[in-house]
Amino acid sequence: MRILLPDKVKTILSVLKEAGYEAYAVGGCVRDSILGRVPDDWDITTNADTGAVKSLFHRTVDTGIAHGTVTVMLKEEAFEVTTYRIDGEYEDMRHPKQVVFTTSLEEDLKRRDFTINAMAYNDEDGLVDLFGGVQDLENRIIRCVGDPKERFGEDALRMLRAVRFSAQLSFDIEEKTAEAIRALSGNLSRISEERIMTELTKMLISPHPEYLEKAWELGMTKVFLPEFDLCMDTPQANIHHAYSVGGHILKTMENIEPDRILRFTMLLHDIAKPLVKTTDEEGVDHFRGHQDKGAEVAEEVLKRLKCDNDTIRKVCELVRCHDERTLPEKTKVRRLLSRLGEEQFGRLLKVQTADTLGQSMYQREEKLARVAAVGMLATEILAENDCISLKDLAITGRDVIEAGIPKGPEVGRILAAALDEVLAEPARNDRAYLLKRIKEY
């Protein structure tokens, strides 16, 4: 099997070989190349120690000397070069207490997580596949190298990585690997929230965010996202729905583009439904107030997972307003554009479309038509350059103060009143007219 190596990777392998060392591209870059994908980065493994690597290349960065890793810089590109190693005992189910460097490529590949990630390649030796990685790629299987309980006992995050790779590649998880995850899923509680968030994000923006159901089936979500488990156990006896709350969430994630904010919004948009559910005397389920409660729960979840503040703010805003059924009237659309801003408004329309596609067929066409009509009006409003924010208003705070209003909250209140009038009647965004209106406001 021939893999087309980038020139800079060839250079690193050549320098190491000419100095008398072995060197191979290894891991995900080999896997992706075999699959016909373009690797995000190229990692290199070698029997040269870190001192030798540093001496052979002009620019290096000590990114993980204790674990045998040196980053080699060729122009502006970075390549991690790691010495063959054997991991010692894992004390925190994430990191080995110590590593032992070895001259054996086989020993190095043995310590890796999955067969599809345990292959190495260089042009001279070709593909080194000691654990059936190519066959598992052909069979579309995620399988641990060696005993899965040992691999997951070393690093519990590998369990979530198994589902993440499954979602990214549309692969199944091999039976013994899945059994080991079921048995050891509770160990994810010992993994940092930041690591969980990284894997969860990669899964959600993959081609198959609905594979989160696999994480649920294998017992993992109850550790880091118990709110989702509750959703999976909450039916929706309502004419608008065809799935449980969790089933609906999975469908909506399938029906929206792989954007981080949008996928997290769909994951969390109905997260509070189990908490507010009521059933009337006719057996119909209702979820009144789930939007506001959902924004609160979404914030708690995202903070717990150490999400950044900007994402938290945007996701929670969309969760709070995802069920607003704005009528396709220009004044109403202007007000919503003004409140959310153009970017968030566009996201909201996508959220509402995905939400509808995850419901029953009842009134689906009418619901989608409303969203489309609101979107068309917004396009017209923006094309006409209607004023939708204070920065577009014909008067400023300075104008209000010069009209005799003291600095303070009253200035802001007057500007807000002016904007409210202009949102209803765009033609009134006239400086002379608004200056006359200041005292009346």
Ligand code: ATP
Contents of the next structure:
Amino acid sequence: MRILLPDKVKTILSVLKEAGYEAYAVGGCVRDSILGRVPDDWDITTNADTGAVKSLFHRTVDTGIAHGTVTVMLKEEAFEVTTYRIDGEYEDMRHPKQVVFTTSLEEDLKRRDFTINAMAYNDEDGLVDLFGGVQDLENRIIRCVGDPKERFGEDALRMLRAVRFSAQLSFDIEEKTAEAIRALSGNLSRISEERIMTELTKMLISPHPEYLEKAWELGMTKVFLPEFDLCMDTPQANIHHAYSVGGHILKTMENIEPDRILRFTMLLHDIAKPLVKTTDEEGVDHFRGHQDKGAEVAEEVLKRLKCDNDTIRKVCELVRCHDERTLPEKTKVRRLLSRLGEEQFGRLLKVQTADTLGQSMYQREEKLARVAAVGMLATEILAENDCISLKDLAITGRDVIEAGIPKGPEVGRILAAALDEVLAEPARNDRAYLLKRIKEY
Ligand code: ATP
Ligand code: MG
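Could the form predicted together with the named molecule be shown next, to go alongside the form predicted on its own?
The complete assembly is shown below, putting the previous chain first.
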């Protein structure tokens, strides 16, 4: 097997080799190359210790000396070079108590999580595949290196990584590996939210966000996202729906592009439905107020998972307004554009389309047609450069103050009233007209 290494990787490998060390490309980059995918980054494993690596390259960064990792910079590109190591005893199922370095490539490959991630390559030795990684790639299987129970016992995060890789690659999880997850999923509770969030995000923005269902089946979401388990247990007896709340969430994630904010919005848009569900005399289920409650629960979930504030704000805003069915009328569309801003408005249309595609066929065409019509009007409004925000308004706060209004909240109120009028009638965004109106507001 021959893998086409980038020139910079060849350079690093040959510098190490000429100094008398072994060195290989390893892990994800080898896996992706065999699959014909372009690797995100190239990691290198070597028997050189960190001191040696640092002395051999001009520019290095001490990213994880304690774990044997030095980042080598070539031009603007970064390459992680890590000394062969064996992870020591796992104290708490997440951090090796101590890192033990080794001179054996085999030992280094043995500590890695899955067979497809445990291959090394260089041009002299070719592919080093000690655990059947190529075969598992061919059979499209995620399998632990060694005994799955032992490996998940060392680091519980690997269980979530199994589903993450399965979603990224559309692979199955091998039976013994899956069985071990089912038995040990509870141990995920000892893993930090940050590490869980990294894997969950990668899973959600993969080609198969709906594989979250596997994480649910195997008992993992129960640990870090119990709100989702509740959704899976909540049927929707309602003409608009064809699936449980959880089933619907999975469908909507499949029907939206692989963007972090959009996928998290779909994950959370109906998350509070189980909490507000009522059933009327006819046996029809209703979920009144699930939008506002949903925004609250979404914030709680995202904060717990240590998500950044900007994402939290955007996702929660979309969750809150995901059900607003703005009519395709220019004034209404201008108001919505003004309230959300262009970017969030664009996201909302995608969210509403995906939401519809995850529902029953009932009125589907009408629902999609409304969203499309709103989108077309927005395009026109933006093309016409209609004023949709205070910064496009023909008067400013200073004008209001110069007209004799004292500084304070009243100024903002007047500007808002002017914008409101202009949103209804763009031609009124005229300086002379608005100056005259100041006093009347
Ligand atoms: P990605 O394309 O997402 O970066 P990757 O395979 O490079 O995929 P990383 O999380 O970057 O995944 O890890 C790099 C390599 O380190 C893996 O391929 C695997 O060999 C090893 N590895 C990472 N995390 C673990 C872990 N928790 N347990 C065992 N080995 C791991
Ligand atoms: Mg990687």
